[in-house]
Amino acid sequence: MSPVERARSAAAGWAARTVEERAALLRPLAGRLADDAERLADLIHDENGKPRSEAMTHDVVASIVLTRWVTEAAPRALATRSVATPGQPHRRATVVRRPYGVVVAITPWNIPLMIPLSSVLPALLAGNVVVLKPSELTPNTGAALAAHLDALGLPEGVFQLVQGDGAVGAALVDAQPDKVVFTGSVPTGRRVMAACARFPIPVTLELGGVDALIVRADADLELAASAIAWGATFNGGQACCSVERVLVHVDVYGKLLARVTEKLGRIDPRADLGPAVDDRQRGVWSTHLADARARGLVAAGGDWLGPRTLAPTLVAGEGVLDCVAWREETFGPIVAAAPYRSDDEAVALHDGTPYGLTASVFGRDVSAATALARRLRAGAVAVNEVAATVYAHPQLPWGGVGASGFGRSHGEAGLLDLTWPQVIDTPRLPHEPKPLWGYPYDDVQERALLAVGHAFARPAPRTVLRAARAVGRLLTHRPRL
């Protein structure tokens, strides 16, 4: 029996439980993660090379916070809701959130605990059964998460871990689950989407970005430079929401870049930087670096400090908009900078790529910075903060637009994304009246329904009374079929 078939056999029983029952069973996971935090941080550090402090904070602590919040929020977010239907006041409509059934979650190596958990937990809480395939580069972290979930006493088949590479993920999609949640690169996301389209299977895609940080003329340059230095290099730059582009107002362009250069040079590569996760990722960095060097755009850094460790690198100068690092996702500690002259130009430069995951805007005039933020095509925009920090707040929906994907994780939107809405329409009265529509069609019916339309369009006493009279004539006109 395949993992998807095994999961399907457990789906009905798990969905039959109330969301409160599911939340009560899953809530102790937060305590288990807290008790095992030191080991988990060491495991993540050893497996993908990120600094241990990032493993502890971005993965372990963030997972604890997510678990606590989502298990408390799920009963409220997934509750059945009554919806008023003024056109049929004699009937009662409710919207029920139904689980898809079998959810396959395919997750990456860069945040190997938090990202899988942000897919698995909401899916389970929503009543789905889950098959998780973590990255083949971080299998031990995936196994550790699975062990903690298994220890909660989940029924057989409700959660399963499947290890392997992309071929294993493709086989899981071919097994026709009811929903696929994928987090990873844009090229792989396109292949996942194409595979799902054959059946079709609904899919949520959280893909990459070439995320930008915009520095307005009135910005606190020290604050902005510190944000760029961290936002471009945390996790070795290997985050979909890292700062890859910087747009700087021309009036402060030189001053800002001088500060960024100084701060990048103070980063301790041994303590603060992770290496490229593998040779393939190193190859991407090398390609982007070589392109920038050939154009004479390497303004700072650019040195290899080890086999897969690159010094934080600033790319800037005439022609930067044409370089690969500006147009494509580097997923490494390389950040490209360009000047702009107006908010309109900043928006045009920001939106000049197909991506739209996160963006940041820095400026002392918070109202003006916020107005600029609202114009940007990005799923999350932060003012005077690196937008990547939004991911640390489980209350906020996370996801992008365009080539950065669609659908949401986190927040109530993430829970709703793992369900489909079902409308249940029932009578309020013991005897259902004849409907206003139906056979036979005639002018009396048409005029009555048009009068109702006018009453909805302009609900004044006169139009409402006219509609009531027209409906009365219809009801006494002749029997409906």
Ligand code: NAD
Contents of the next structure:
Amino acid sequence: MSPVERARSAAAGWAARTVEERAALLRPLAGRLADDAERLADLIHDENGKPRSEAMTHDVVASIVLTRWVTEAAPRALATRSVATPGQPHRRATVVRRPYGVVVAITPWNIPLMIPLSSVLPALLAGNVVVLKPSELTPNTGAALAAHLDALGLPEGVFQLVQGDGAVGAALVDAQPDKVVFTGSVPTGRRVMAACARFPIPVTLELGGVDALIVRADADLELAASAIAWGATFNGGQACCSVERVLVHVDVYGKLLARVTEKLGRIDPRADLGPAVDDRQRGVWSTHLADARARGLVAAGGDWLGPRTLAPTLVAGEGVLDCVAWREETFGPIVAAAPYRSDDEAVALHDGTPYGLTASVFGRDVSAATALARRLRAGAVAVNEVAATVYAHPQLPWGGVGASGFGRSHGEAGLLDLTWPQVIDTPRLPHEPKPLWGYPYDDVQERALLAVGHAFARPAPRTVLRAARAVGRLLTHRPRL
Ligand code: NAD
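Moving from the form predicted on its own, what structure would you give for the form predicted in complex with this ligand?
Next comes the full complex, this chain leading.
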């Protein structure tokens, strides 16, 4: 039996449980992760290369917080809701959240515990059964997560781990699950979506970005420079939401870049900087660096400090907008900076790529910075903070627009994303009253319904009374077919 078939045989039993029952079974995971935190952080650090403190915070602690919140929030978020339907007051409509069935989750290596967990846990809570394929670069972290889930005593087939590369992921999609949740690069996301389109299977795509940080003229430059230094280099720059582009108001451009250069130079490569995860990733950094160098735009850094460790690198100067590092995701510790003159120009430059995952705006006038934030085409925008931090708060929906994908993980939206809404429409009265519309069609019916339309368009005693009279005439006039 294939993993998708095995999952399918467990789907009905799991969906039949209440969300409270599922949450009660899954909630102890938070304690298990906390008890195993030191070993998990070591494992992630060894396997992925990121600094241990990032493994501990971005993966382990974030996973504990997510587990706690989502297992508590799920019953409320997924509860059946009544919806008023004024057009038929004699009936009761409810919207029930139904699980898709078999969910295949395919995840990347860069946040190898938290991303798989944030795909798997909401799916299980929503009543789906899940097959997880973690990245081939972080199989041990995937296996550690699976061991913790297995230890919770989930029924056979409700959660399964499948290890392997892209071909294994493609085979899981070919097996026609009921929903695919994919986190990874834009090119692979396109392939996964095309594969899903054949059946079709709904797909959530959490893809990459070239996220920007905007520094307004009134910004606290010290704060902004620190944010750029961290935002561009944490996780070795290998985060979907890392700062890849900086837009600086022309009045403070020189001052800001001087501070950024100074701060990038003070990052300790041994303690704070992760290496490229593999040679393929190193190759991407190398290409983007060579392109900037050929244009004479490497303003700071640019040296290899180890086989796969690149010094934090600033790319700036005339022509930076043509650099590969400006236009495409580097997924490394390279940040490109350009000046802008007005908020309108900042918006145009920000939105001038197909991506839209996160953005950050820095300015002392928080209202003006917030007004700018609201104009940007990005799934999450933070003011006076690096937007990557939004990911740490599982209450907030996470996801992008444009080439950065669609659908959401985290937040109520993330739970709803793993369900489909089913309307259940039932009678309130013991006997169904005569219907207002149906055969035979005639003028009396048409006029009565138009009167109802007028009452909806301009609710007022006069229009409502007219509609009530017309409906009364209709009910007495009409024989039912
Ligand atoms: P990737 O696209 O190379 O691989 C992601 C996953 O897809 C892996 O498990 C891989 O084995 C699998 N895969 C590859 N080809 C496949 C196919 N044809 N069918 C099915 N599965 C296939 O990405 P990566 O290098 O692992 O991760 C880095 C990318 O992920 C970056 O672009 C980053 O921005 C993005 N990312 C996005 C988010 C987000 O929340 N939006 C979070 C983390 C990473």
